[in-house]
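Given as structure tokens, the chain that follows is alone and in the form predicted on its own.
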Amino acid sequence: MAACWTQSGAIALACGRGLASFARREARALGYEVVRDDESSVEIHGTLRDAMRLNLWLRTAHRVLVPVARAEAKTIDHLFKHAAAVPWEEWLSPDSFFTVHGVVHNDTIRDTRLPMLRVKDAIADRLREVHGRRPDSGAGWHGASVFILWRERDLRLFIDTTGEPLSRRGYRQWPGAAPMQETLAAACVMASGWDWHAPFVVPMCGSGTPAIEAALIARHRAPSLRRDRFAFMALAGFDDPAGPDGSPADWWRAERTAAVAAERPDADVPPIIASDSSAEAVRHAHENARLAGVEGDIRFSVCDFTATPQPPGRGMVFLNPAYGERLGDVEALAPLYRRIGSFFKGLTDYRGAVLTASPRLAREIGLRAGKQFPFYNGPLECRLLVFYKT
């Protein structure tokens, strides 16, 4: 078995802005101690087997990264030198495909594609020197993956065990007019304070992402269970013959089997309701739920948001209305937000939550939020406003 599979060290969980506190909560719930975190990442310690488990279970992180080098790099030549010094042969096979991607903010670089190309060359040269042959590389997520984070002089190189981001669960084939990323939807469900035993109601459901993420949480279903490809599968030794504890491929099969066994039965899933005034949106949301495997856990209806069914008991109503940025105009949307306020005032046993990027429209709701959470929906700075009954 390749040594990389038994080494223990730092693992970085890369997140969207505003989501790190939720990824931290998830890591702790999975039994990991958080070493440090910042606005967009959480660090723990573990092995590649832990990275597998994290890729399977994390709902609010985008990537699971293993650091392999950190150095000061002023120029592209410094970048190449440091990348060439990494023992990539411990991680990558000369017979497999790999890709390089990342984030670059360096004043000496005008074309951010150039650092990726130079790191590809450094890796390929190193593997050719060690093994006598050069691996294939390019774009795409079908092989191993290397991630660069280069901010001014601070260079960090990682093995990306994820590949295609965890936010792409694979079920959202119909994105809708203003889709919400799956990781953000999961964070909103968590931040709302919803008790998974209680009903969760999503008027204005659009493509259905918040309702689907709520159903996955209620099911205790690993969000990436239906995904068939991760970058760690292309690392050196993944399919090596089994050792005393099995091969990495065996470990992965065991993780998936354990995840399936951990799912809650039908009887434990609370009512989850999704509605939209657009019949086409409801059809698309229904199809997305089918692809996610939670079609039977969500009840869909076509209606105005105020007429959305509310099962008896204490529950949560979550709305993600238009913000006045991409859909509609702020002035035109003001009456809608006033109706949302009236709707919330009429709730008896339910709490309400609204995600919006417009402070002006938030004021039109006419209620004071008990809690606010800063999030980013793409480039838009948003607030999740949670309203409590008094």
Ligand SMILES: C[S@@+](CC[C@H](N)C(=O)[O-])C[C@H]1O[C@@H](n2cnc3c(N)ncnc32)[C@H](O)[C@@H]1O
Second form
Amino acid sequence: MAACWTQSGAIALACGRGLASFARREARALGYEVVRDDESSVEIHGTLRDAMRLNLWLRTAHRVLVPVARAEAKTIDHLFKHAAAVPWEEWLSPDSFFTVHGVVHNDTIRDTRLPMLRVKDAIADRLREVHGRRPDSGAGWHGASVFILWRERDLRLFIDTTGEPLSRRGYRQWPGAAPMQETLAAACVMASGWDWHAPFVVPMCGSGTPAIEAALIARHRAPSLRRDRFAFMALAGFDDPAGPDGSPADWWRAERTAAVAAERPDADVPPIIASDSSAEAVRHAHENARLAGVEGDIRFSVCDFTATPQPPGRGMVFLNPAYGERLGDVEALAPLYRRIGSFFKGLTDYRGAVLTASPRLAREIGLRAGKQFPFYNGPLECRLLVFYKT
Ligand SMILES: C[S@@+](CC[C@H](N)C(=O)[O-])C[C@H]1O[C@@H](n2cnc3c(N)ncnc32)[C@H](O)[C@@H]1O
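Write the structure block of the form predicted in complex with this ligand for the protein whose form predicted on its own appears above.
After this comes the whole thing, all chains and molecules, with the earlier chain placed first.
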């Protein structure tokens, strides 16, 4: 079996800004001890089999990375030297395709494509030396993946076991007008304080992302179960003939089978309601839910948010209204936010939560949030406001 599959070491969970505390919570719930974390990553220890499991189960992280080098690099020549010293042959096969991508903030680099090209050259040279031939490389997520994080002089190189980010679960074929990333939607559901036994109601559902993520959580479904491609599948030895514990491909099949067996039965899934005043949005949300395999867990309707059915008992209402990027839009949206405030005041057993990027519009709700979570919807700073006593 290729060496990379038997080694144990650090694994970094890369997250969008504001999401690391949720990825940390998830890693712990999966049984991992968190070694350290910061605003955008969480570090644990494990093997590539753990990396497979994390790729399958994490809802709020973007990538599962295995660090292979950390060094001081001032210039592009230093970068090349450090990249050439990594034993890439332990990870990459000369017969597979690989891509190099990353984040570079270094004063000496004007074109951030250059570091990717130089690392690609270093890998190709090294594999040609070891095997007499080199793998193909280029853009795309269909092969192995190498990730560079180069901030000033701090250079870090990783094997990226994920490839296409985990935020792209694959179900959102109909994005709608202003969709939120799947990872952010999952974090909002978690941060709202909803316990998955109670109803979860999503008026203004748009393309359905928060309702679908809530359904995946309520079902205890691994969020990436329906994805058929991860970068770890292109690492050296993934399909090697089985050893006593099987091949890595066998382990992956076993992880998926265990995930399916861990799903909750229909009777345990609480009502999840999604509505929107746009019939087209509801149609798209419905189609996305079908692709996510949770169509039967969500009840859809076309109506004003105030008319969304609320099953009796305790529950959570989550709203993601438009927030207006221009001043005129903000003025036009103020009455909608005031209506949200009145609607929340009328709730008796339900709690309310709102994700918005506009502090000005948030004030129009006219209620004091019990908790606030700073998030980013793409580059845009936003806040999840949770109202406990409405
Ligand atoms: C920002 S989008 C929601 C995006 C959603 N979170 C997603 O990921 O696709 C806001 C949605 O609110 C809906 N909406 C606006 N006013 C509404 C109202 N009064 N009642 C119900 N839905 C409304 C719009 O049709 C739109 O789909």
